[in-house]
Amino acid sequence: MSGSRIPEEILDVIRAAENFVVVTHVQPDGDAVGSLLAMSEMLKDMGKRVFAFLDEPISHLYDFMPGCGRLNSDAEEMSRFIAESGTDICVIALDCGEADRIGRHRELLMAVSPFVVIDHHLSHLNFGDHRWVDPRSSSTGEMVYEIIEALSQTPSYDCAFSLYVAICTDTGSFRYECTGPRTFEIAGKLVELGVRPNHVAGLLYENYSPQRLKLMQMVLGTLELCEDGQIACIHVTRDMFDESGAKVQDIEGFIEYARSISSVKVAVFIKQTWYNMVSASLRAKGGCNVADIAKQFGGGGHRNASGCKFPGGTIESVRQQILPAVIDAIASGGDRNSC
C-alpha cells in the first residue's frame, strides 16, 4: 500500500487540529476540485471545522460535484475563520506545485502554521511546514484516498465521488502513463462505495455548452503540424472567447485533440486567456519530458503534461520560443522541417 509513504507528522497534524482551511491552485482542474472536496468531506466527517477555499468560484465544468456549494471564495470570511480559530488551525494545500499557484491570498494562508502540502507534481518547489510530494501517484486525489485510508476513515459517497472525478480527470480516464495498479485498485474501491463510472463519464464528457463547442471549432481551426507531424500546435485568443461566448474554463481538454493525432509526440496549446498574459500547455505521449521544456520558461508539471506562462507575450512570440525547445527535445538528428 502506497499510503505507508505518508509522512507520519502529516497524519498527526490532521488528527490533532480542530480547524482547517483547505485550498488548491488557481484555475483548478478536476483533480484539484475533487481533492479539495474529498479532503474537506473527510475532515468534516471526523468532526473538524473546515473552510474550503477557492481563489475564484468553481468552474461550471465541475458544478455538478457534490458539496461544491460549500466551496467559498470570500477571503474576508476566510480571514475571520482563521482569526476565530486562534492557534488551533491547519492549512492544507492540495495539488499545488509551488506557492504562487495558491493565488492572490497566498500570504494570508502561508502565515498559518502548520501548513501542510499534498502534491504529485514532479517539478514541485518545496514550501510549507510539512510536505508529502509523490510523483509516483497518478493524482492528488489518489494521495487523498491514501490519507483517508491511513486515518482509518471510510469515504462517504460524496467523498468517493469527488475522488473518482479527481483520479479520472488527471489520468485522462485511466489512459496516461501515471496510471498504475494502485490507481485501478483505488478506483475499484470507490466504485464499491457506490460511484458509477458511466455516470461520472457522462457528467465530465457529455455535459458541454454550445459555446464550448463553438470555441473548440475555432481552436481546432488553428491546428498546425510540424517536424513531419511530430508536433501539433493550436492556440486561442481573447477574440475567440468573445466571439464564441465561451468561458476560460471551457478550453480544458482541447489540447487532447491535438495530442490524439497518431504522428504527434508533443502537443502545444498557446492561450491568451487574460490581459497581458499568454500561457502554454504541453502534452506528450511518453517519449519526451515536457516538464523539462516548461522548466526552461519558469514553468513545470509532469513528464507528459506541463505548462508555463509568458507575461507580456503574444501568441506568435510564445510560439517562436516554445517550438524550438520542443524540436530540440524530440529531435533525433538530421534535417528539421520548419513549422
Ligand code: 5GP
The other form holds:
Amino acid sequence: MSGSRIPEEILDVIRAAENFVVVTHVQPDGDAVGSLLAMSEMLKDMGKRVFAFLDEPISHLYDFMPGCGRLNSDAEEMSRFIAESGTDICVIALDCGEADRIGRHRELLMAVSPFVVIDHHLSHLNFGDHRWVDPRSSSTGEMVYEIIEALSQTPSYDCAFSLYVAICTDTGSFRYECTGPRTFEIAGKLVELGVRPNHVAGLLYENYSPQRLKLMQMVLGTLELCEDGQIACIHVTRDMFDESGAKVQDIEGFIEYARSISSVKVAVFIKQTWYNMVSASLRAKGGCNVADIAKQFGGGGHRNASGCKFPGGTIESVRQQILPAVIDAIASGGDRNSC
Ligand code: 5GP
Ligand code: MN
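Compare with the form predicted alone: the form predicted in complex with the named molecule:
After this comes the whole thing, all chains and molecules, with the earlier chain placed first.
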C-alpha cells in the first residue's frame, strides 16, 4: 500500500456504476496517458462501458501505447455518451492537480456526479465529489494499480504495459524521490504480467526523431548558469521549433540536462511553444519546493517538478519574473517532508 488508503466510497462507486468517462490533464505526459489507458482497460475488463477522453491528439512520444486507438477526442460524442447514460454515469479524472487542468470541457464533465479524482500532486486543489490524493505516490499509475488490486482485478497485459509506462515516466525511470519499495513491488508485478522493461525503455528513450536532437542542440546552446551555478536556465523559442522541424512535445526531458549539472539546485526551462504562449518548467533536486514557486504564478506540480503559464509573456519577461522567485526559494531552503 502506498502513502494513504483508498477511500472506500471510491471503490464502491467504481463497483456500482455501469458507464464511465475517464479523463486526464491537458498536455498529457506518460503518467496521464498510461493511467487513462490502464483505468479504461480495467473498467472494460469489469464489463463496464467506457469513454476514454483525451482532449488532444496523443503525443507522438506515446502513440506506441497499446489501446491508444481507443482514446476519443470527440467532445460531442462524449456529450452524447453522458446523456445516454442517464443517472448511471461516473467521471474519473486522473493526475489532475486542479479542475482547470481538465481543459476545455471541464464544465460538461464536472456537471456529472459522481465525479472521482485520483491524483498525486503536492499542490492539489480539491475538486470533485470523491477524492484520493496521495502526494507520496510516485505516480497516478501507481495509484491506479492500487485501485485495481483493491477491486481484486488482475491487469491484462495492455493494462500492465500502460501502468508500467505511467510509473516509469513519472519516476524518471525509478530515480525520483517518491520511488519507494511499493513502486518496485508494483513494477515487479507488472513485469510478472509480461511487461519487458527493456522493450518499454526502447520505445520511450530510443525512439526519437533527428529533429528532436536538432532542437535539443539549440536549446542546450541557451544554457545559462546563475547564482554561482545554483540555477540553470534554458529556453526554447517558436522559431527554434520551426527551424529544427521538431514538435512541441519533443522538448519533454530537455530540462533534465539542465538539472544534471552538479552545482544546480533548480533548473528553469522557459518555453515559447506558440507565439502568444510562454510557459515555464521548474525542476529541483530536493532542496527547495518548486511547486511553491509555480504556485506564485498560478501553476503547480510536485516538490521537484512544477510548471506555470504566462499567456502573452516573452522569454525575457518570464525570466525576470521567475529568477527572483527561484533565488528567494533557494535562500529560504524549504521543507523536506514530502515528494
Ligand atoms: P512540466 O514541467 O513537465 O510541464 O510539468 C511538471 C509538473 O508540473 C507536472 O506534474 C504538471 O502537472 C505540473 N504543471 C505544469 N504546468 C502546470 C500548470 O500550468 N498548472 C498546474 N497546476 N500544474 C502544472
Ligand atoms: Mn503524474
